[in-house]
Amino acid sequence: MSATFDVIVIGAGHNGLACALDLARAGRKVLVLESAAQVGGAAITRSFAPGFQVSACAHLLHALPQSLLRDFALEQHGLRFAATAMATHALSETGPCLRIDSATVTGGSALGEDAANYGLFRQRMGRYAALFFALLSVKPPRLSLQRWGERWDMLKLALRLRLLGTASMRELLRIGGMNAYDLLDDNFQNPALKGALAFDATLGAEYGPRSPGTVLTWLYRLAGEHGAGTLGLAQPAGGMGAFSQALAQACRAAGVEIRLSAPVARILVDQDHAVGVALASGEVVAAATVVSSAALRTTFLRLLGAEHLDGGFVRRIDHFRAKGLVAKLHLALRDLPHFTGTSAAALGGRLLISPSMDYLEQAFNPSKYREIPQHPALEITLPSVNDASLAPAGQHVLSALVQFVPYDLGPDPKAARAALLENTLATLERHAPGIRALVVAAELLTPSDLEQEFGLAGGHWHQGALAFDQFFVNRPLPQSHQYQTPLPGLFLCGAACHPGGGVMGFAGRNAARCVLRQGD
C-alpha cells in the first residue's frame, strides 16, 4: 500500500481537477488518478495527422464562468485565448450569411422586424439565464431543507424568481417545458434566425426542435453564456488541452499530486465505507475520500461493484439515460477554404449550418431509427485561422461538430460510417465550393468513438440526458443528488452530476463544498 491521502479523486477532467484544487486549497491532502496519458479527460488537444492539432472533443469554451478563471488564477498559470467573445455566422448556400451575437443579429436578408425583436427577445431570455445560472452554481438542496444553508439557497432563488416581476414569472412558467420551434416561431420571422437560435437548443442533446423541453437545454446554454460574461464563445490559444493544462498546473502549485496513465481498478470497501482505491497496476492507495469524476456505470457497476448498493439504486443506474447524438469530424485542409456570403473575418468564428428549423428537425429524424442523417447539421471551427500553431503554415484545421447522429450505427457501422463522412462532405461542400480537394486527412469519431476515447457515457456531453427527471433534485439520482452516494465516504463529481456537461467546473466545485462540509 502506497501513501495515505485525504482524498483520491478519479478521473483528471477539468470537473476533477476543479474538486481536487478546491479540496487542496482546503488543506486536504489529494490525489487525482488519470487513466490516460495527459489531463483534461474531453477538453484535450491532439495531433490527427501529421502536423495537425485539433481540440479532440469539446472545441470550445462557451460557459467558462468569469469566477473559476478568476479563483483559480489560470491565465497566470498559462492560459492564453486565442479569440474571445466569437460571433456565430448561420451559413447560407446562396446568399450572405447572418451573424449573431448575444445582443444584435445582422447580414443575411429579409430581416425585418426581427433585427429589432432580437435585442429584446435576448433581453427578456438574459433574465432568465441570469435565474438560471444562479441554479448551476449551487448543490441542489434536499428538498425538507434540513440545514439553514441550504434554506438560504432557496430562499435566494425564490428572491431572485420574485424580482423578476409577475409578467416574466408567468412567462418564464409558460416557456419552460415548451418546445424550442414552438418559442421561436412564436418570436421570429426569419428561417435562418430561427435555425441557427434551434441549433443552440439541441446542441449536445437527444432532441429535436420540436422535443419537449429543449426550451430547457437552451436555458442551460445560455446560462452558461451568462456566466461566462465578457469572455463569451472564447478559442484558448494552443487548443482545449492548453485549458486542462492550465488547471492541472493551478492544481499542483496547490500541491495536488496527479498521476497519468493510471487507471483505476476497483474501489475498496471496508465496512460498508470507502477507504481507497486498488490501481490496475496492482497498487493500493488509502484515503478517507474517494470521488469519482467517471461516468455513472463505470463508478457504480465497474468500480464499485453492484454488491455494495441496494438492488433499486443498480436498476436506476442502469436506467439513467445517456445516448449522445453528437459526433467530431476533423480535417486537415491545405488551404483555407472559402464558405458562401462569408467574409474573412468571419471564419475566425463559429459557423453554423442549420438553415432552418424544418432543416435540423430533419436531420433528427432518422437518428430515431438509428439511421444517418443525409443532410447533417453543423457546427464549424477553424481554430487555425486564429492559432496558427494547430497546422502547418499556410495550412488549416477544420473542427465540426455533427448533429444527429445515433450511438447504435445499426447492422452494418462501417457502412453506416462511410456514408456519415459522404453525408457531412458533401454538407460542407454544398455551403464551401471546392473543400473537398483541399482535404489531407480526415478523422470522424462517431458518439460510441467518443465514449470509448473520452469515457463519456453513450458519446453523450451531459453523461445523461438533460430533461425534467434526470435534472437539479433528480441528477443523476434523487439518492445521489448532493453528490454523495449511498456508500459513506465515496462521491460523484462528474458531468453526469448536477448541473451537467459543458467546460463549467461546477460539479466539481460542488462536490468538493460536499465532501468539506462531511469533514467538518
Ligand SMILES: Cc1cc2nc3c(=O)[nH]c(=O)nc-3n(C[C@H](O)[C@H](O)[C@H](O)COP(=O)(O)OP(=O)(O)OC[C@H]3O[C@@H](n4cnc5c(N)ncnc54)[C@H](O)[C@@H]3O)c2cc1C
Given for the second form:
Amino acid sequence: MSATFDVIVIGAGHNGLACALDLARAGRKVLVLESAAQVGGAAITRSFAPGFQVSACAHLLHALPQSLLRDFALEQHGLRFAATAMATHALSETGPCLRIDSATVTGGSALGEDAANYGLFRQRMGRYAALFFALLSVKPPRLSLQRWGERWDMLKLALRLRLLGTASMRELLRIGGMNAYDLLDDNFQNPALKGALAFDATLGAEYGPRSPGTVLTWLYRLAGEHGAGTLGLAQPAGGMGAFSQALAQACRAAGVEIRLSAPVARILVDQDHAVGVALASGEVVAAATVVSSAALRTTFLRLLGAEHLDGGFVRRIDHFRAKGLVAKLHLALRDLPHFTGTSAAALGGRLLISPSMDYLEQAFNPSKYREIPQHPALEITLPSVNDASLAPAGQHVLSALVQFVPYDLGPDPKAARAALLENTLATLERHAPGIRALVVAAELLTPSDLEQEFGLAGGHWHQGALAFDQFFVNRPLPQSHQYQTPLPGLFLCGAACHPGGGVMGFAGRNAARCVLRQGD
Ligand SMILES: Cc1cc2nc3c(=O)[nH]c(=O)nc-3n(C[C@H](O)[C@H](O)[C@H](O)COP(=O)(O)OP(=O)(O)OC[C@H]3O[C@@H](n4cnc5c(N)ncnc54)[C@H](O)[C@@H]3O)c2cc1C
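The block above covers the form predicted alone; next, return the form predicted together with this ligand.
What follows is the whole complex; the chain from before opens it.
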C-alpha cells in the first residue's frame, strides 16, 4: 500500500479532471490515475503524420459552459483560443453555401421566408435550450422525493417549465417526442438549411433525422450552445489537447496529483465498500472514495468485477446501449483546398456536407444493416487555417467527423474501411475539386478504432446512447443516476452519466457535488 488519498479519480479525461478539481477545491486530497501517456481522454491533440497535429477525437468546443471557463480560470492556466463563435457553412456541390449562426442564415439560394423564420425559430428553441441547460447542470433527482432537498430540486424544475408560459409549454410538450425531420419540415422550405440543422440533431447520436428522439438530441446540442454563450463554436489554440492541459494545470495548482501511464487494474473492496485501487503495475493505493470516469462496462465488469454486484444490475450494464456511429478522418494537405461556393473566410469555420434531410437519412440507412454509407454526411474543419502551429508552413490539416459509420463493419471490416475512405474522399472531391491531389497522408478512425484508442464504449460520443430510456433519471442506469453505484464509496463521473458526452464537464462536476454530499 503506498500513499492514502481522500479520493481517487480513474481517468484524466475532461470529466475526471473537472471532478478532481472541484473535489480538491473543497479540500479533498485527490489522486487522478490515467492509463494514457497524456491527459484529455477523447479531448487530446496528437500527431498523425510527420509535422501534422490534430485533435484526434473531439475537434471543436461547442458546448463548453462559460461557468466552467470562469470557475476554473482556464485562461490563467494557459488556455488560448485560435477561433471562437465560428460560423457554420452548409456546402453545396453546385452553388453558394449557406452561412448559419445561432441567429441568422444567409447566402445559398431560395431562402425566401426561411431567413426571417430562422431567427424566430431559434429564439423559440433557445428558450427550450435554456430550460434543458438547467437540467444538464444538476444531478437528476431521486423520484421517491423523500428528502426536502430533492423535493425542492423537483419544484425548481417544474417552476422553470411553468415559467415558459402556457403556449410555449404546450409547444414543447408537442415537439418533445417528434423527430427532427418532421419538426424542420414544419418550419422551413430550404433543403440545405433543413439538412444542416438536422445534421446537428443527429451528430453523435445513433439516429437518422426521421428517428424518434432526435428533437431530444437536438435540444441537448442546443442546450450546450446556450451554455457556451458568446464562446460559441470554439477551437483551442494547439487543439483540444491544449484545453485538457489547461484543465490539468488548474488541477495541479489546486493540489491534485495526476499520474499518467498508470492504468488501474482493480477497484479494491473491503467489507462491501470501495477502499482504493490496484494499478496494473501492482501498486496499491488506498482512498475512502473511488470515482471512475471510465466506460460503464470497464468500471463495473473489468475493474470492480460482477461478483460485487447483483445479477439484475449486471444484466442492465450488459443491456446499456453504446455503439457509436461517428468516424473521424484526418488529412494532411500540401495546400489549402477550395470548397465550391465558399469564400476563403469560410475555411476558418465549420463546413457541413448534409445538403438535405433526405441525403442525411440515406447516409444513415445502411448503418442499420452494418453497412457503410455511399455518400457520408460530414462535419469538416481545417484547424490549421486558424492555428498555423498544427501543420508545416503553408500546409494544412483537415479534420472531419464522418456520419454514419457502424461499430460493426460487417463480415469484411478491411474492405469496408477501404470503401469508407474512398466514399469519404469522393464526397470531399465533389465539394472541393482537386482536394485528393493535395492529400499527403490520411488517417481514418472508425468507432471501433476510437473505442480502442480512447476507451470510449463502442466508440460512442456519449459513452452510451443518448435516448429517452438512457437519459436523466435513467442515465446510465436507474440505480446509478446520481453518480453513486450499488457499492458504497464507488462513484461514476464520465460521459456515461447524466447528462452525457460532449466537452462540457457537467458529469464530472455534478459527480463531485454528490461525492461531497455523501452521507448527508
Ligand atoms: C468521433 C468523436 C468526435 C467527437 N467530437 C466532439 C466535438 O467536436 N466536441 C465535443 O464537445 N465532443 C465531441 N465528442 C464527444 C467527447 O469527445 C466525449 O463525450 C468526451 O470527451 C468524454 O469525456 P469523458 O471525460 O467523460 O471521457 P473520456 O474522455 O473518454 O475520459 C476517460 C478517461 O479514462 C481513462 N481510463 C479508462 N480506463 C482507465 C483505467 N483502467 N485506468 C486509468 N484510466 C482509465 C481513459 O484513458 C480516458 O482518458 C466526440 C466524440 C467522438 C467519438
